[in-house]
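The chain below stands alone and is given as structure tokens, in the form predicted on its own.
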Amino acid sequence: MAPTQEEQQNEAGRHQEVGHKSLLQSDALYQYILETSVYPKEPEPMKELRELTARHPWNIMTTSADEGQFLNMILKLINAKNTMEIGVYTGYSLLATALALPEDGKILAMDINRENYELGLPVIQKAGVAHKIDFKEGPALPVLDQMIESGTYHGTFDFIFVDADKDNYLNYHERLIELVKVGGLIGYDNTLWNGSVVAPPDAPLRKYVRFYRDYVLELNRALASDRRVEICQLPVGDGITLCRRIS
């Protein structure tokens, strides 16, 4: 039986939910995943920050709820303790990380906008994990260069998550591969980029999607041929590629 007009409107409405970057063709299936797998055990601080972020005008920048759950699980599986995040926004993925780390775990978090981070900071503080976070405002590349130059951070990070300026992903990668330990993981977000990676050249795309698409395609090609890592690209959220350093 064909869906009613009301059902079609509800389906379209779900697509506007904050963090709805799912690549699934069916919004109903995505909603099923959220309601049966993500929301029932979502920590209260994660729910609070997710709902707070939903009211922000740039909420499309946030990590999706299912991806937040995925990151939290991965960090626990690899027993991560020393991590880094490039691109913080209001801190949803940062909170997912902080909740997964042990009490003495640490996150070096970098973003060019402290104001957005401070929107979510009260929730992070209330969750009791703010002491794990070292936030630095400003571009990440100079900080990474300083860390490499110092020689004391090579191979010290268990996990690094990148959700920032796509045109610099390859620049980040060449530095982060030095900083993550052998056997450690780097996660690059948005590597399927709204599905545009397989869109024909004349496809109607939003301006920002079209602008960054070539950078995402270049990154994907580079990671696939990089012998220093083994990779796994997953259709979680807007696509995430995990890179495990092997040499």
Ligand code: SAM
Contents of the next structure:
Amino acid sequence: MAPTQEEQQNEAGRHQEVGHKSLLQSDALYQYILETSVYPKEPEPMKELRELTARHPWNIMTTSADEGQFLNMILKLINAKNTMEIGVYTGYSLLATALALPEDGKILAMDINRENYELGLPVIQKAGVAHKIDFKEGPALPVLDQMIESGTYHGTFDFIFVDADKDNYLNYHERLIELVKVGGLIGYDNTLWNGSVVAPPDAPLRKYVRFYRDYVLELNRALASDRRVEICQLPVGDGITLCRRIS
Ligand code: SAM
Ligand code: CA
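Would you mind giving the form predicted together with S-adenosylmethionine (SAM), to go alongside the form predicted on its own above?
Every chain and every other molecule in the complex is listed next, the one we just looked at coming first.
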């Protein structure tokens, strides 16, 4: 039976909310996870920031609530204190991180766009965690180069979350592997890239998905053969690959 107009609208609403942020093949199952295990436990400021971001035209970029919950948990499990985030947008993953860190925890957060960060900043301030954040506006790569050059940041980061320009992930990796401590984690986001990593060559992909696909494929191959890290690729959100530095 064809769906009614109301059913179609609900479905569209759900897809808008889900976007390509979950690769689960069943929207109902994903909705079940959100409603049963994620939303009831989501801290109030994260809910506020998620709802604020949902009204922004680029909301497709935000980290999903289930991934935010995952990041928050993993940071606590590894007792992270000194962290970095590349790609902030309105700050949902940043807030998940800031809430997980101890009072004297630190996040070096970088984004080329300060405006979007400032949209979410009042919520972060109200949550009482803004003092943990050092936001730098501009491309991340030159900042990483300066940090490497200065020689004082080697092996100092417990956790680094990379969620920015996919064509630079391998460039980031070569620098971040020096900056993360042995035993520390780097998380690369969107490593399943809307499922396009297994799409046939003639698949109808959105332009930006097609553009970055080869970079994501190259990253995944490179991480799998990098002897400096152990990896774990999880189908959370759009895929996140955790790399634990071992040498
Ligand atoms: N982690 C964010 C969240 O939870 O909402 C989402 C980040 S969004 C997918 C990607 C961000 O990367 C954008 O805000 C964009 O401005 C930023 N970006 C793109 N190129 C960048 C670069 N070279 N250096 C730093 N940030 C960059
Ligand atoms: Ca992402």
